[in-house]
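Single chain ahead, by itself, as structure tokens, in the form predicted alone.
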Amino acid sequence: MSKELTTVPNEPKISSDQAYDCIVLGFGGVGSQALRHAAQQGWKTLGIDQHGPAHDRGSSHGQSRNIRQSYTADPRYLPLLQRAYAMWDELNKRHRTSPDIKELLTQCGALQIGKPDSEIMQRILAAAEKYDVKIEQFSAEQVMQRLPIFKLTDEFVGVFEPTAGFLRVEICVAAAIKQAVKAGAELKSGLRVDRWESQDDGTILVTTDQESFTTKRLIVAAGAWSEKLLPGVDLKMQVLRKQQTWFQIDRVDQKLVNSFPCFAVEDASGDRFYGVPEIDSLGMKVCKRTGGQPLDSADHLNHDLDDAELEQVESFMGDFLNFGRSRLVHHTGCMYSQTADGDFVIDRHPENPNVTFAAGLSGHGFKFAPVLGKYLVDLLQGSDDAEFEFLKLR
């Protein structure tokens, strides 16, 4: 990153109230957590987001995100995930000040279904054994006895994790932002960041479409916009549009109040689908995990219904669930920022140690948000952690 600033005619002089100890670009899932941890350090902290808190234009919306420890990704995520459970619990205690406030994390359990010799199921069992995750294994017949809504052939098995569940995604973001503001953070919504540049005095100039700011430290947590805001960082990231869909069906056993768990299924073709129990009037959330439509720009996300993907989800429901009638109640689009290997990238900027970033969360990052947000702040304090080494840029 060049330290020479381009001269802009009539550029306004930055006053002291526009100078910060830390600026966070983006306050979605990870950015909101970084914002609160930065503010809790006593730093004068500013969060900038072009859309605002808990918006529906990125990757941190859609009512729920699953969380579990019987993980199908690299087993090195498991220690980080175990920390995340504790940190969600800590934030929940700050957030849930009365019984009528909805909890952030609901541990309704998660059932994962697939063929016993599939790579996915083998990874689940290996991770559970290595990290002592409590699971229960069931045959197809046993799954259907306990949860009659499922219809499975004998080639499938189930693995149930009782401490898994879902996070209320927008409420989680709002709770983190509330704690950040309580600790003194400022928020500016509706500003589009055009660039940031290192200055000769060691500070960083952040220029938006409306005003500019300086900061000693910068955190980039911009999701699908990360590549634009991380010049000099080779992320090789593909942005995918994903469709989320909710259904009312003519059964009652798929409801959270009736102890229905989250579920994930890998079908015979290798396609993966997931579901979240009905938690309100929207109905049961059922979506396709694999696939997605490539976007040439994060600004081009739309919420229009993709009929082809809806047909795939409804076909899955017909093959694996017992019901008479279903009705699509709600749908929305969101984005996955997909790296080539599906792993996150979280590190210092290679040209400026006072800039940290998290990018490429690849559709499985939200559950780690409090851990990632804290680590972005820790790096700026000179504190590293070997358990993040496999997620570094190199």
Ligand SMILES: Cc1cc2nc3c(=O)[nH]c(=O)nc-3n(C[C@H](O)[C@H](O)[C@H](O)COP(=O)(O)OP(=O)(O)OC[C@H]3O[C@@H](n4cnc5c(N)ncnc54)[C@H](O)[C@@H]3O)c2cc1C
Contents of the next structure:
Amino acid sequence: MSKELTTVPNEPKISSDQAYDCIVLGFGGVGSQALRHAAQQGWKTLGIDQHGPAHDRGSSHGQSRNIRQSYTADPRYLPLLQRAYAMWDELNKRHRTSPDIKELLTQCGALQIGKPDSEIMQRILAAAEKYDVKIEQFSAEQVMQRLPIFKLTDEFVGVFEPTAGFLRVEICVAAAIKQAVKAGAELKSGLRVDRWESQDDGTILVTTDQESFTTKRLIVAAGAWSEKLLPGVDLKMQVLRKQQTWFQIDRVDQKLVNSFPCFAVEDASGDRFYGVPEIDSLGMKVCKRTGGQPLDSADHLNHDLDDAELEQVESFMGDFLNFGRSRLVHHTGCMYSQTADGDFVIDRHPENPNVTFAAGLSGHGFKFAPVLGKYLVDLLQGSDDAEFEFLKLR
Ligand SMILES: Cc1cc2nc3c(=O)[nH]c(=O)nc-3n(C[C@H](O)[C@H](O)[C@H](O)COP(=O)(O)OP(=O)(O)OC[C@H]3O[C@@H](n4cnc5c(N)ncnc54)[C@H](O)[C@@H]3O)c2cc1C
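Having seen the form predicted alone, can you show the form predicted in complex with this ligand?
Below is the whole assembly, all chains and molecules, this chain first.
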């Protein structure tokens, strides 16, 4: 009897070279880091992504991601953030093998502006005090003396954190993937995982639109697609489309080369906006942090210009920044995977301890990516860490 006739239709064909110690589903922000740590264990590791490395269809694109320690979310993120700084530094040393290679993390400082009695300012100051984060506090007038591009009324104050800054997001993802491949990881781009299931022999079958694989361990780092790929996990996650916009502004002091910092502002109505200095001539990035358009599916992300969001950003710029003319030069859509409380969820799968996942990064998770990626691997090795307890499935 020929081999073909004994094959059951639709039964996945798996040869031993498609059997892995660990598969990482999604090699975006978190998955790229998990891939690296998994491969560094000496595991036969495969990364699968429906798009290519460092693509613009998920949540890890748009030139920069801010990083700072005077944090507005739960202060329990702080110890993780301090580890993240060290891990980005370690990755940077491996990545930046010559001075003409751009650094992953630029510590240009960050200025946060708000009303002194606002919840956000109170949280920033409390976090800075508790974790001994170096900050400087300024009145509106002092901010404008130091950085004349700002136009503030007396009701606002500024908190400057000199060691804050930004990460070059796509370059960070590419750098982590490069280290993963160096450590032996295989990559499959352009394969969409349809499902995974636990098998009787303890392995996991991962089925894609093209081929299937088996693995002893699975890490799901699927970003805005997580709900579909985590059956049995109730994430209550909302996918929000967010717009990133860059502007050419007719003054030079907003450039990184002129020591302009990142900034974040909460206006009088509670809306929040942020900015990144002009890096690499693309223009100054100014975006709205709050709000966003709910998407039915992460597959529906588009890069069309949302005029309403642009108008809000331009109105913010008119109210808070001094400049003659500005011109929108670039824009892109991106996605927040928003949980109800804004906290990430990172844990073992409730039905299979050999599956770990990180999801719901809620618009503030990129800076933690190396820490989350490592923890996903540690959990698979049976090693837990109390500092992640508040991010476990609830
Ligand atoms: C506009 C914006 C601004 C932000 N600003 C900041 C900031 O300043 N600081 C900060 O720390 N964070 C920030 N964030 C949040 C941060 O960027 C994200 O939380 C983080 O990048 C998400 O990483 P991820 O790995 O979860 O998702 P992604 O990077 O999107 O990775 C998920 C991957 O899974 C793949 N995938 C999904 N489903 C499948 C499937 N079925 N088969 C194969 N592959 C699949 C996807 O293709 C994708 O590559 C921001 C986010 C946005 C959108």
